[in-house]
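Quick heads-up: it's one chain on its own, the form predicted on its own, in structure tokens.
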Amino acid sequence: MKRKLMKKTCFLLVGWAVLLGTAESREVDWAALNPAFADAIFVKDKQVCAGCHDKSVEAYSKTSHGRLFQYGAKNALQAQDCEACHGPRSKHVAAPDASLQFSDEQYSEICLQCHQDGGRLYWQTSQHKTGEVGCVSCHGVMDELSDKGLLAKDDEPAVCYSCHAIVRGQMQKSSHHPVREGKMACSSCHNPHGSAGKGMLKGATVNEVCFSCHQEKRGPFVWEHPVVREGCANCHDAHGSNNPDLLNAKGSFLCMQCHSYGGHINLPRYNRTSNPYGQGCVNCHITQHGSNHPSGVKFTR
């Protein structure tokens, strides 16, 4: 037993060592990124940059990068300050021109010199990267435009809504998650840097993400509602709805999309969907997410 435990511990330590090893900063091949960098060397003097770019340097010095690189550089790469992100600038100093510029995608490779661990492990296969959305599309590195994460706008939803206009409209509906109120953000459910699940969700499935807050709906239940187990999005629209509780359809008409058989009060002519004091199906079937009651097979208990 001891030997097995020691073996497992060794594997665990090796795993952590690998993860920590990959988190170390690595410098890009500047010439491969842009051939104009061939034979360029590092100037290693920020004052030379400030000679022409004084306003940019002043604004940058107030950012978290500027403060960290100037007063608490953790490694040789960060100690290069401006050139850590802009590459060796000897050629630019000798003949200033636009030949040493980068595309948004190339800037992402530069950011990954340091930001390659944690929530960014899936960046290379993320929908943002494959959709040609780079780091500088969402982050403003040279100016302190936000209180969090060097975002390019005031807050996280504003950044996301600049592309996801449909989601912005959905969030304005009467029933919505409290993103407008500042109690949640898009990153509460999504990882903008990529994930193993669909839609860049933080969990492997929609249900896994929903259950992180709505734990009482997780189960396991003695009587399971198959449509719930299949996916919360079958009945709810997470980004917003004009129906109560983020429902995809009004009241009992949602239930009747599946339960449309005859001989039951769920027929439209009998259903009391217009009754302000009743809610149709859920007047009786009160545990529609699942039941642990011995007599809850119909979700009435």
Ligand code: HEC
Given for the second form:
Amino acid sequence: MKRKLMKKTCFLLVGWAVLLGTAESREVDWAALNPAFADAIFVKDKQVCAGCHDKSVEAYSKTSHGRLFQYGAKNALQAQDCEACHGPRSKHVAAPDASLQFSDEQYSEICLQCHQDGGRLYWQTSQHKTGEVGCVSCHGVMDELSDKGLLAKDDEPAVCYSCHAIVRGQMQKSSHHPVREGKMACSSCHNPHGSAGKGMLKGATVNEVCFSCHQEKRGPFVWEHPVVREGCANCHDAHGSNNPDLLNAKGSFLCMQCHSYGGHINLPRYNRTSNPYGQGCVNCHITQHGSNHPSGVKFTR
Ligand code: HEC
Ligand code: HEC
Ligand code: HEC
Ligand code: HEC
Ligand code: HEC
Ligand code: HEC
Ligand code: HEC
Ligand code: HEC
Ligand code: HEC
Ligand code: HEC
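Moving from the form predicted on its own to the form predicted together with this ligand:
Once more the chain from above appears, this time first in line as the rest of the complex follows.
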């Protein structure tokens, strides 16, 4: 009995040691990132930096990091202030030069000392990380350029478009989600830090993302249109389209991608496509997303 207890305590102690170990090891090994840091110590006083970098210090002091680290640092890492991101600077202050610079990728490791949690859960496997995009490709932390999120440009889509020009083109189309109007952002649907789903989407599937705002399309319906269950993207281009309602094909052609020879299609009475830009099939098949009407099996009610 006593032995069992001792064993337990032992495990507990080991557990604590491991925990403390990881807590401390969150700080990067500066000399490993850049050998020029060997033997350098922390200055821990941004007034020293201000002597030569007054503009940088002034702009930085207004950012969330600047305010928090100066007045409300919650741990030793935060209290390092400038040096939490720039490493121990004693050697730099004694002989200033630019030999202590970091690459974008190294900065990501530095940011992750404090930001491994939350939205960054899937960072390591994200297309951005594997595509060699760093935190500082999207974030500018030395100055408050955006209303929130310390972005490198004043608004989020502008940050994304600097690399995703094709998406900018899609968002210019006549039917589009109101990103251009500022009512939504790319991060309404994507987590730029990575996600468990594909395409860095915020849901496990495309549909889960869409349902977060278009709940009424979730169903379940008495009569399901299997193609809707399978994916909204079968008929809609989420980024934009020159057809109404973000549709990926015009009027009847949308449905005829799959139903060309089915049912009544060849009967002129039903093929009301006299106005080729009109809605054609959905004039009658008004519940194409699914129907709850007892006789809605053909999505006509
Ligand atoms: C005596 C003047 C002086 C002081 C004090 C000083 N610096 Fe510098 N710093 C410089 C000079 C000069 C450069 C090189 C500029 C260049 O060549 O681009 C520089 C460059 C930098 C850079 C950009 C290059 C790099 O190493 O990443 C950073 C960041 C930096 N300093 C941070 C700091 C911090 C943090 C402090 C306070 C702990 C500080 N400096 C104190 C003069 C100084
Ligand atoms: C949250 C991390 C972080 C903190 C804290 C921070 N910096 Fe920086 N700093 C950066 C990054 C990242 C860059 C590189 C800019 C880039 O590539 O976009 C940078 C760039 C600089 C530069 C180069 C010139 C410039 O403005 O771009 C200087 C000088 C500098 N920092 C000084 C400081 C000083 C002084 C402090 C404290 C008063 C400080 N930094 C605090 C991350 C930080
Ligand atoms: C020493 C710890 C630490 C380091 C290093 C650090 N941060 Fe932060 N960061 C914080 C804390 C603490 C907050 C504010 C807490 C919060 O609101 O979650 C914050 C907030 C932020 C925010 C939100 C700010 C806002 O105004 O909405 C962004 C974006 C951010 N950090 C990016 C970065 C990037 C990019 C780097 C690396 C260049 C970095 N951080 C390095 C601790 C750190
Ligand atoms: C592809 C662009 C991009 C990259 C790369 C990126 N971010 Fe972000 N980040 C954003 C956007 C967009 C937001 C949302 C801004 C807002 O609040 O509107 C954001 C928000 C944040 C926030 C504040 C909200 C939150 O999730 O806590 C933090 C902290 C943050 N990023 C840290 C990081 C760190 C650390 C890295 C690198 C490991 C990183 N980011 C890489 C685009 C990016
Ligand atoms: C309404 C939701 C939504 C919004 C808003 C949105 N996206 Fe997407 N995005 C998607 C979907 C859905 C996909 C397809 C994902 C898949 O099937 O892999 C996608 C795919 C992508 C891709 C992969 C390439 C491609 O075109 O398939 C990129 C890059 C992308 N989005 C960038 C952006 C950018 C940048 C913004 C902001 C300007 C943005 N997205 C806004 C839903 C959205
Ligand atoms: C510095 C350049 C850069 C910036 C800025 C950038 N991206 Fe990317 N993005 C990439 C690269 C590189 C990839 C990976 C290669 C690829 O698939 O094109 C990628 C991939 C993606 C993908 C996944 C594509 C897929 O095929 O699954 C999405 C979604 C995406 N980015 C959205 C965004 C959003 C949203 C923003 C703004 C918050 C943004 N990106 C900002 C460079 C960038
Ligand atoms: C963050 C909320 C949000 C998400 C997520 C979202 N939407 Fe939307 N959607 C909107 C808003 C807002 C509108 C514009 C409504 C308006 O203008 O009345 C809209 C409009 C639409 C329209 C009509 C477009 C038009 O031209 O009127 C379609 C179709 C649509 N969304 C499909 C989708 C699909 C498919 C997805 C998933 C890939 C999706 N939405 C994800 C918010 C969202
Ligand atoms: C079989 C093709 C098809 C699929 C799949 C599909 N839609 Fe639609 N959707 C349409 C058509 C056609 C319209 C235009 C309806 C009209 O003009 O009356 C439309 C219109 C919309 C609209 C705007 C009008 C409205 O009803 O609110 C939204 C939002 C929308 N769809 C969301 C979704 C979502 C979310 C999904 C996935 C769950 C989805 N759609 C899947 C064909 C489809
Ligand atoms: C991507 C392929 C695809 C597209 C596009 C599509 N459907 Fe379907 N549709 C299906 C499939 C698959 C079924 C189920 C067929 C079955 O059960 O025999 C179906 C079933 C139907 C049914 C019920 C058929 C029956 O036999 O009970 C109707 C009505 C229908 N679709 C109308 C439409 C209309 C209207 C559109 C355009 C708004 C459309 N579909 C677009 C694939 C599609
Ligand atoms: C004038 C109204 C009307 C128009 C327009 C119309 N449909 Fe129909 N459709 C119906 C009705 C009513 C039924 C049910 C017929 C029945 O039960 O025999 C039906 C049945 C169907 C079926 C199921 C056929 C079966 O074998 O049970 C499909 C698939 C279909 N329509 C697709 C389309 C497509 C695709 C278009 C556009 C090219 C279209 N419909 C245009 C009224 C219409």
